[in-house]
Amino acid sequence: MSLREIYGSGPWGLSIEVFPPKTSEGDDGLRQTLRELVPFQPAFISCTYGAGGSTSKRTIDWCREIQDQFQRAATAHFTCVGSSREELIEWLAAAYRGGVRNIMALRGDPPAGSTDFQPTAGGLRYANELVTLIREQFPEMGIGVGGYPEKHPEAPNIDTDLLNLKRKVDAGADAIYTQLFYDNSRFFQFREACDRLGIRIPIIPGVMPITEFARIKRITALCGAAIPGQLASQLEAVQDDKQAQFEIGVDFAIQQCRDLLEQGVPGLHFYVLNKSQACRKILTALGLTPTASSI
């Protein structure tokens, strides 16, 4: 399924966000994780491209196997880093022989210490390059790129982060899946100022549901998300308690989805972190049931 064939006719789309292990031992464990969490239907599981494009072959190898042995469509996350054009055309031609259809285009991460994006010689600056290199490459593809509802840390204000994104989509976006968030008014005037700008695409909120409080904290730090005071007071309360952070963490989710869900966003993508319980736990009180799985 395309992505651009997801959103709009019946109900919210469901889509889940994994990594792929480095381990053998962490492939077991995402293999039941997404036995856990297959069951829910979601219309599409995507899987990141590690930092420098350093799982990049690991990526297309997981995407196949979403596809060929748990029955749903695969997108596959895919970066401008250290790659020249050339080398973008062939990793898309990869992925497109084994089965992908639909790609998350990045720009990706600047290399570790660095604080700017420099592109591989021969390669492409920008994450609406990548968009038009897909596009003219792989025209039928479908294309989900990033959003960012309290601006990209190297923007330097929501407006030119604004303008960035509007380039993406006129590039040919299908979908905007945002960065993780915990202040909904933050989203909705995100959505509300795409929609001046002429953004037409569905704009899909990504959901992380805290489950540790210290690696909720290193995260929003390295993406400028803000955790508000009450429920950061809350988690402060029990850093010494995992199951009450843990607890803490889904309800609040659980509150968060239902009111994104009420203002009628067209689906949900959930950051599980190769994890399923925080995930099913929501879903469930959302009232998604699942169905029986042979897998």
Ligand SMILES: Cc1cc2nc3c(=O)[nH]c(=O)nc-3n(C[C@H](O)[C@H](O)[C@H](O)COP(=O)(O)OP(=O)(O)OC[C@H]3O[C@@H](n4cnc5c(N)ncnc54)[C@H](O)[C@@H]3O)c2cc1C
Second form
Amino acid sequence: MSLREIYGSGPWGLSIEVFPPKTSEGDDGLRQTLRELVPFQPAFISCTYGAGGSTSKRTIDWCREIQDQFQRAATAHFTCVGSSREELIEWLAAAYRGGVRNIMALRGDPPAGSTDFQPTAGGLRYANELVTLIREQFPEMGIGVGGYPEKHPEAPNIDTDLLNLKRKVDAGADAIYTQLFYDNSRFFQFREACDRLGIRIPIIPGVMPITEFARIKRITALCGAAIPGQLASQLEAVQDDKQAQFEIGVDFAIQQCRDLLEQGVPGLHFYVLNKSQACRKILTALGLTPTASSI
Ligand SMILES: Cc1cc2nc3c(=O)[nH]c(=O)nc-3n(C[C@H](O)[C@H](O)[C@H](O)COP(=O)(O)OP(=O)(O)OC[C@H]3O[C@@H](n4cnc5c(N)ncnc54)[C@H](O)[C@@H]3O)c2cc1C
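Next up, the form predicted in complex with this ligand, please; the one we just looked at was the form predicted alone.
Expanding to the full complex; the earlier chain stays at the top.
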């Protein structure tokens, strides 16, 4: 299914994000996760593109497997890192030949330890340039872009960041998928600010259920998402009990998703970190029933 067709008057659109594992055990684990989540009928499953282009081929291979073996539309993430314009076009052509029709178009991060993104010689500097390139070369591709309710870490302020988001929309993006967040009020403020700027494409919240507090502290420290004080205290109180952290995290995500859906979001994009258990519990609590699967 193309990103352009998912969000409309029908039920909210479910999407699930996974990453290409590094080992064959990881591959088997991801297949099992997909077998457990595909019955919830996600509109698409997206597969990330490793930092520095490290999963260039595997991202396409996984998208093909998702489409061929799991019968679900795939969205391939793609970044500007490490490729010239010609190499970007070559990769997009390979994805297209592999049947991929949706791209999550991203700039990518600077190398670990640096905050200064340097484009590759002959390459692109910002994601809006990648959106323009895809629109020029592969006009029928669906294009998702990243949005940051709590501001991209490199942006000097939220207003500048929003103007830069608008560049991606004006270049032809079909939908915005947000960075993870835990304070819905930040998302609603972001959505209103997008509306004031004339951004009219669907804005899909990114949800990462907390299953392990230490891990989520590392992730939020990198991306700048705030953990609400009450949630942080609840998790601190059980820092030696992983099962309790999982339960608190899942309960919180259920409430978070219910609130987002009540406030009319057109879809939910789950960062599942290649695991299914938390997401299954959340989707079931939201009233989704898995279909019988023959996979
Ligand atoms: C949904 C989602 C999926 C992701 N998947 C991946 C993945 O698979 N692989 C991966 O490596 N990373 C991924 N990321 C992380 C992403 O690559 C980083 O957040 C990266 O630092 C910024 O990417 P971007 O596409 O938002 O960049 P951009 O939109 O280019 O923004 C980067 C910074 O530059 C500023 N900026 C943007 N355009 C301009 C302009 N024209 N002039 C001046 N300033 C500008 C912005 O305000 C921002 O501070 C993902 C992020 C999200 C939200």
